[in-house]
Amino acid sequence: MEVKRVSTGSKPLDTLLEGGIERGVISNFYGESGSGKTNACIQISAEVASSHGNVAYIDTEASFSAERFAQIASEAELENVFVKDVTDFQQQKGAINSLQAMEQDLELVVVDSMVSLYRLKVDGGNASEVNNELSEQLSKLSEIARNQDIPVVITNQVYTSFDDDELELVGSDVPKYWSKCLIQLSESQDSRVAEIAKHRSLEEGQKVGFEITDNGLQRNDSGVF
């Protein structure tokens, strides 16, 4: 079966992903604060908008920057990006449910971050209920990706496991299950690194180094690890 991909607009990410993010599935960029998650979302949105594709961008952290977008693409192409600011988990659910009713034909859906409002909602007493709601939202996004044959990009926050001092995704197995591509972003001494943590057709563990520049996510001297 031919895998259809959409360029991220970033040479190192496209090299790592052998052409870009896949259509029809959820790709999840996760990592610690400052690792480049929102920059990756804006980069991919700018690339799709530059090709006259419409982007639905659900912003849960007030992190989308029109100025940053214009650095990579242009202010005119920002007209192709429909940003929805949400401030609680129920609004996030409503924004996701409304995607199928949009008049515009979408070429990309972004949710940045998928779990920040979930994190505020969940506690020890309601974890099962809120996890079910998170799963339903991701199920809806997966359905949209498949039915409309478009990529869906989400970001995920992380925490450090007390047991083995490893980074774990907020939401744990829920986002892992629904995301067919997991890309871990991290910072090293002299650059940032993107690593394939899960993919249905590419080898896991492959890495690429990149820098965040005025023109987007660009290759650094270290290239592919």
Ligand code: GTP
The other form holds:
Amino acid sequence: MEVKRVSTGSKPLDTLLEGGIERGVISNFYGESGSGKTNACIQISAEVASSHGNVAYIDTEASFSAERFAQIASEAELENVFVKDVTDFQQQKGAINSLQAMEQDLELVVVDSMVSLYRLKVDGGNASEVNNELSEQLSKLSEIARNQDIPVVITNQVYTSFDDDELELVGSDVPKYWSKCLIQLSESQDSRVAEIAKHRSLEEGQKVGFEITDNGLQRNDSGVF
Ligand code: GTP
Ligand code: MG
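Having seen the form predicted on its own, please provide the structure of the form predicted in complex with the ligand.
All chains and molecules follow, beginning with the one already shown.
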């Protein structure tokens, strides 16, 4: 089967991902606050926009900034990025449901973060209902990725499990099930690290080091660990 990848705009990440993120599936960048999830979303969007692809960018934390985008990309590229701000889980559902009706042909869909508004809702009420809703939203995104043959990038917060002290994804099995590629971003003592946590063809546990600079994620090469 032909592997179709879209560059992340970062050589270390592309090396890790053997060319970039995949079309047709959901890729999930997860990690702690400050690990680089939003930077990754902005850089991938800039990369797609630089080849005139349209990007639908659902922003749930008001973290997309035109200033940061301009540092990473050119202003012209911003014209190809359609940012939709949402402030509750219902609006997030509406934004995802309206993607298919967009008049622009999309080359990339981003949801940063998939689970911040979910987390607010699940804390306040009926967990199984909210989990079903999360699953439906992810199912819709997965369908768009497959039908339009484009990559969908989501981000995911984490928490430390009480039982075994392990890092867990907010939403747990639901985003894990729907994301065909899971990439953990973290910081070690001397470098930021991206690691394949789940992938159908790449080796799990593979890692690269990368930096974040004023111009975004490191563009040039660095060693694979
Ligand atoms: P949350 O959304 O809080 O979960 O974090 P995140 O994973 O989205 O992190 P984000 O991508 O926002 O990365 C934040 C990190 O990027 C900061 O800790 C900074 O170190 C780095 N960063 C952001 N802007 C700049 C910049 O202009 N210059 C440099 N050198 N680093 C930056
Ligand atoms: Mg962020």
